[in-house]
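First comes one chain, alone, set out as structure tokens in the form predicted alone.
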Amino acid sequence: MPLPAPRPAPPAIAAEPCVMRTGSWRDYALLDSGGGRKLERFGPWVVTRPEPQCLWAPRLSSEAWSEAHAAFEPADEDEAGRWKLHAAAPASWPMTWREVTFQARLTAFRHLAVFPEQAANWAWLSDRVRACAASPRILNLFGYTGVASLVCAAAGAAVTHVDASKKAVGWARENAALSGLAEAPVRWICEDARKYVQREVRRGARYEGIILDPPKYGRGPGGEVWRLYDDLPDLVSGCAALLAENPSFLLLNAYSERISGLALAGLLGEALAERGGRIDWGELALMEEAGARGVGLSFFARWSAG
């Protein structure tokens, strides 16, 4: 009689956290921080907005914070409010980060329409698709104004992008156009990500690598209610059917104060019990351009198959 076949090993989950920096390019840069603020340079233009993690001073001094050519005045704690401007600076202005180009815009929740703490897990992305044998199929949900998504695309991925955001979706095709992707292999939706989930395990489609960075709140298209605590799990459930074969990664980044990166880990060994690999965890932080203190700002665990 024969043996049955072993059963897959979980995934390997790190036993020490990691710490993923990012420190200044040439388009971006972290001045100072302290005060519960941060002061930024996105390209040519240098900005002030709060971070509440800043808990200790600032290391410049306040002529050089008043130099600043825009501040984000907050309106309320769901980080809406104004820009308060110092110069005349554009609606939006470029910025390039190896070989993606994208806006930066001042939005009305503190926001530049680009996170650039990212930049570690854009490097990390890049990597693991030139990694690949052949062209991977990439998923990238909630995925904002694209960088990601062109990240992807520029080291030869097929990527599909999706996101809730009407606005968001249109920004991130300017952003491909802008990098001299239009013509990609990029689908773009604008969906709820649960529906679209749902509908490709149904479809049985595969993907070698899915990207996952959701809010803590938010409402799709249709007005689909997302909560992180309610709703995460499932998605990454759905996730994890929709993994090839012979797939190569598995992101997920969260922006919650309440949540960790183990916590975030222990969510995908569940979902990943029988695929092997390992999982990472840790947060993303963004590195002051002249000293070595750093502000965290997200949390991250990371399975890849090897």
Ligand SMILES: C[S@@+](CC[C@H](N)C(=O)[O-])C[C@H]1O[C@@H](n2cnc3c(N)ncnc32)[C@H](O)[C@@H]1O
Given for the second form:
Amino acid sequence: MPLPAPRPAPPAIAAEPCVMRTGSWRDYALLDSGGGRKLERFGPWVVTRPEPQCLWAPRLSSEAWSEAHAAFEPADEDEAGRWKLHAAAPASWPMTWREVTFQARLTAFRHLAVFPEQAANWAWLSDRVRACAASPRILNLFGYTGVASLVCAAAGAAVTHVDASKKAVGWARENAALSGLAEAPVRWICEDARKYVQREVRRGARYEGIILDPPKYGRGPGGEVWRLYDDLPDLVSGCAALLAENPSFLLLNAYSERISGLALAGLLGEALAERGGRIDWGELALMEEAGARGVGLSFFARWSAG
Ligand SMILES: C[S@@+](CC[C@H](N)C(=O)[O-])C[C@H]1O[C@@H](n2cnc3c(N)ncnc32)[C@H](O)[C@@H]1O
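One more: the block was the form predicted alone; return the form predicted together with the named molecule.
Entire complex below, previous chain first.
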């Protein structure tokens, strides 16, 4: 009697967390932190923003902090508030990371239309795409202003970028043009991430790499409600079904406080139980320009086929 085929091994989950550190680059620096705030440089513009976890004392003088061009003053515990300008800031200005150029902007939600700590993920994504034998198909869900999509496109991928916000997709397309990637194979889709994945599963679509960076709470363009704790498991299992026969990776990132890299790794381990490979997990951190002090900002788990 023939022996049954061996069951594929579950992914090996790393025993220890990994801190993915982002230091300064030409267009970004974490100049200082402390007193519940960060002092950062985005291109030529220096800004301060609330960061309650920075419980230590700032290293730089109060004069250095007061010279910032703009300070974000929160209106509530959430992300909303307003920027107090100490100099006439432009509506947007360009920043570059490696071959990708994007516009920084002072948004009403304390962000600058880019998350600099993601540079550690961009470097990893670029390496994974370049390591593929042929141009991989990459799906980027909750893609916002498109930097990860453009990093993958610049590395040779065909990208499907999905975000619920028409404005964010518009900014992402502008960033593609700024990066000289307007003609690159990127499909820009304004759609609810869950609906899009369900449709792709029905269509039998396949991707070599998938990126997801879901917020804690969000809304699709048709008002569809997204809640991380309720909706992430189904979305991740939909993504697992979309992986090609010879996939490369699945990268999951989350900014929510009540989550951890280990929790995200557990979820990926379940969804990819028959895929082998390995899962690394941990957090993304920005490192101060002078010194070893860092600020952890988001959690990640990433599955690699090999
Ligand atoms: C945390 S940001 C993602 C950051 C991005 N990955 C980056 O590194 O720049 C969250 C994004 O999710 C989008 N979003 C929220 N709810 C959504 C939904 N139901 N479907 C698709 N996108 C959604 C928002 O418009 C926003 O652009």
